[in-house]
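Quick heads-up: it's one chain on its own, the form predicted alone, in structure tokens.
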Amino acid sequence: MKQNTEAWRALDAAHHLHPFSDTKGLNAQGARVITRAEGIYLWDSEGNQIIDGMAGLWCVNIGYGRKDLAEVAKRQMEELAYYNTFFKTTNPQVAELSKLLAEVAPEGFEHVFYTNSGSESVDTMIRMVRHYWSSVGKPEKKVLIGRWNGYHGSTIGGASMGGMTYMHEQGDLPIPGIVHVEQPWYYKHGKDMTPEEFGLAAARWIEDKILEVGADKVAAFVGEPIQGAGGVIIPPATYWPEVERICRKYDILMVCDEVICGFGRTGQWFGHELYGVKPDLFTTAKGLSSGYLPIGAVFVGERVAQGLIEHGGDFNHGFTYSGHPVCCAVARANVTALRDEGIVARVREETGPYMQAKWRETFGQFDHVDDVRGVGLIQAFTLVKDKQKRELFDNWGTMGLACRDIFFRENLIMRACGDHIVAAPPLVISKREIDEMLGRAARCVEEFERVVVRGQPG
């Protein structure tokens, strides 16, 4: 396949602009060509088997190679490949998927609005929140509060809602009406407090921002239950209940971005269920179809849904492919399998606890690894300069990329988010495969500490 690999790389370099990439540097190196996948494994064009510890981009919850989902797509394409949902029309697949999603969602979420991605779900949510407040007679409530280092997609609205400053630097972001507070990362910001105390203090940063902006102008607070691309930041148990209390106190909508946490990643169907809170809306994508086809959805709680239905008139927003019949058919089959095959339950009761115990056992031993954390099948650790002092490395992100590159060379996909190393494998991973993944990961971290940190020969 070497000849084919070189040809594909040449075509890729000649014509393909990759997302989140330095195209010049990538073209000089050459992209890795992935040709097939099964379960938790990928194969590249040179025959290397790779453990996908990131489930694609946090999305292939059901695992690769499900022929039943391919058959569902084929049948639906042959019957109704496409029609829109704009002109007083629907299709059986979008209606049946909507019913199923209302069944797996927590009580009180009977309505969904369909998109094609997490970014589009977030943009939809922004418009929906502002339209809701205008519809119920409070048009001045427009400001949305996000968090620094939160990730909510890369569209103009999503990138603004997120708190990634390197994204804001490109495109004059954020757009007006979006402000940010600090993320609830206990390891960095809570050194003089217990986790419980820090959770309350971090939530009150939101209250401070509400008072600064004016509660009569704030429409919503938006946050991931567990921050994904921000480094798998798991807030203390006190954080989200206090956030909910603050939002209710000031009559502000609480929005959870479930694009990464949703559909079983944490061992619950949705991440906010871990914390016993109930958002007014939550955004989804990724695990909705396990990445087999592009689809997202905004789940709308009854307060907002009824406000829009009774008072909102036309909601002048939507996409050509909103409620696409083939995407909906595949999503329906995927969600049904996650439920009926007990995949979400197995993450909660079996593989999630096993992963978390093994994760801490594996990485707690290293000199330059700390803040070893996780829940369900989402986990992380942080590379640190001095473990005793809780001191981070200088030039944030440099060590993370160096460590990530070792993993990549050893045919294991784990991700560097700054100096956080994160993993989120397919939810179908077995205990044997967890052992295989973490054994390989441990060897990579050993090499990182020996070669990169201590400067010893490889």
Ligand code: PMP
Given for the second form:
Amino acid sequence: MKQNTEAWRALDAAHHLHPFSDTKGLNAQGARVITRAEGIYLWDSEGNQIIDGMAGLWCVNIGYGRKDLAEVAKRQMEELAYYNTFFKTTNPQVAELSKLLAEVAPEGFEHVFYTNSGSESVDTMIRMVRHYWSSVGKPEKKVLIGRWNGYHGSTIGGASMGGMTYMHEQGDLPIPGIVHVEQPWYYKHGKDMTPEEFGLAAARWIEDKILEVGADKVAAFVGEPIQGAGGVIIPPATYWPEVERICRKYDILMVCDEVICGFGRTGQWFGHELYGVKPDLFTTAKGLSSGYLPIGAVFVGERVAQGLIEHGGDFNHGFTYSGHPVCCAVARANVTALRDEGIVARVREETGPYMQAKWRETFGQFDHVDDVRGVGLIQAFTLVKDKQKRELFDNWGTMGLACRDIFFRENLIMRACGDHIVAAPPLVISKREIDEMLGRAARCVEEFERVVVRGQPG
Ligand code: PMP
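Next, give the form predicted together with the named molecule, keeping in mind that what was shown is the form predicted alone.
And the full complex, kicking off with our chain again.
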């Protein structure tokens, strides 16, 4: 394997354009070649064992190396590798998965629409929401409200819905009819308030936007229960219930993007359940198949489903692979395992609380680490210049990258989102593995403070 590393790097540099990457810089350095994985561990082509504290891209909930999922895929490929669900046809796998998803979802979500990714789920949701309003006689309700620093994918719809300005800058986004409000980031925006007061204030920014646009023109508010790629921004407990109240008041659909939070990440099946709210729709992908195959789903609540079914006629939308039998079979095996092996329950009752206690104990003591936070198996902290003053470093993101690079060198995958350092390991991580991961992370943060912040020799 070792001798192949350079060859693979050369091929990759010659022919592969990587997502979210500066190809020139990457090629100069050479990509790390990941060759196999088991549980929470990855191995690269040099034989290094790496702790995957990010579950891939927040998706390998069930952990790597499940042979039973591979078997299911193989059997399904042999039996029915593909057929579409467009023209009056279905397949057993998509029907069975849909029933299972209705079982694990909170009450009132009896219908799903299938996609291949989180971005496609978000695009589907945008078109579905607009089609819903026009089907029930309110075609002028078209505007969707998202949040700055929210992440909803990379397609034109998803990137528009998200609030990443560096994405908007490439390709003239957002598209018309999508507007944004400030994110509920207490540490930065809530200084003179209690978290509870700030949660209400942040929700009311949405109300202000609704009034500015005109409630009769607003179709939906869209938010991640916890902002993932934005840096694991956990809103105060008062935020979502107030958002729900405002959406109901103005008759605006409330949409949760559960692409990261869904399928057990927070210890609940879906992140919005943490906050006791009930969205009209929610988007998923990632943990639905634990990344073993690409599949996403939009969960459609009763109101929208009935509106579409009774009044919508043809919904002129769908993907060649919507309801792909192999992806559905694997998703079904994955969701069944998450439920029947008690994996989600264990995150809620055991490993989640253990991680959260240890995470706070481990990182709370550093001079330049603050806002140590998390729930279930999604957590973060923020690198800060001055803890007392709650002052962030200048040049947002520079310190995060420097810290992330130390993790990377030490064979630990944790991610920098600006100067937020985030982690979301596979949900099967054990307490011993949590200790191992946090021990390694702590040594890296100690080096970061000593070498990068204080400029002492490495
Ligand atoms: N929504 C959210 C909340 C996400 O975190 C992501 C991906 N990180 C997406 C949508 C897009 O998903 P995908 O990359 O599968 O298109």
